[in-house]
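Here you get one chain, nothing else, as structure tokens; it is the form predicted alone.
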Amino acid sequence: MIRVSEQSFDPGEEFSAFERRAAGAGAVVSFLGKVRGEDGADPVKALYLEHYAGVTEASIAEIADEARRRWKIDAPLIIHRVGRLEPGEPIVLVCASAAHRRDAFDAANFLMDYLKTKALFWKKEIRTSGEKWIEPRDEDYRDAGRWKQES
């Protein structure tokens, strides 16, 4: 299931529902990303995410499909917020279930690495010093690069 929304979500409720759907799995892995606040002398006051409805969801579906081709996982859960988010708010939840832990862990890691670098979002940090559109960091691209397959 993929959901992109301005509405907040309850990570515990979402995980519990996912876990019920994955009742036959031997492993369930989740990752919750939250908006950072304190970040040195110039703290983040808010994060703003834009997207193109339909297009962003399609880009995430491609990422999820790729994870399912690479690992023996069930349909993953990907919830991503858009709009204005305050520090401490959940921004993304990824859950993966599989018969065995390694597939679930690897798929969840892959999903997050590709969400950071390939999903169609535009992010703006609102800091004490002003606003700035941000790109994925070099570290994000290095992390995603570990999943490249040989041709």
Second form
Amino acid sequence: MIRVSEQSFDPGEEFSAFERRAAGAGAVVSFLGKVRGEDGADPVKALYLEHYAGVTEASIAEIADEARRRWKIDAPLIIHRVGRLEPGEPIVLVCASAAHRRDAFDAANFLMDYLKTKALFWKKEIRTSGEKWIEPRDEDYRDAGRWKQES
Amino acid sequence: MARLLFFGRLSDLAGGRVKDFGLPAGCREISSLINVLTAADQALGEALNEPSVRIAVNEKMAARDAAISDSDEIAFLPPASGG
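Alright, leaving the form predicted alone aside, put up the form predicted together with its partner chain.
First the chain shown before, then all remaining chains and molecules of the complex.
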């Protein structure tokens, strides 16, 4: 299940519902990404995320399909927030279930690496000093590159 | 009118996320649209010409020599940053 929403979500409730649906699985892995709290003189006050409605969901579905080709997992859960988010709020939840733990771990890891660089979201940091659009860091591309397959 | 969509930092440069834009006569592919936009706004044009900016026509990724018409939705997508 893929959901992109301006609404806040409860990670515990979402995980419980996913875990109940994955009744036959032997392993369930979840990753929750949150807006970092920062110290210092000019901390991030909020993030603003935008997406391309319909096209972003399709880009996530492609990533999920790729994960299911590579590992023996059930349909994953991917929830991604858009709009304005304050420090401490959940941005992204990925859950993967499988018969065995290695497939679930690896698929969740892959899904997050690809969501960071290949799903269509754009992120702006809002600080007291101003606003700045963020593009992926080199390490984000390196993380995604770990999964490249020889064709 | 074509509908132009600018995401991320491109929306700041374009002065908005959505612009309805009548394609001039003879403007039949993405690269010539970018030339028209560059003539009006050099900074925006340079940003659109960066190779990292991808382009979607009617919600499908398209090459810069792809054909466009006056009823298309043309989206300019800078590198994405989710998660």
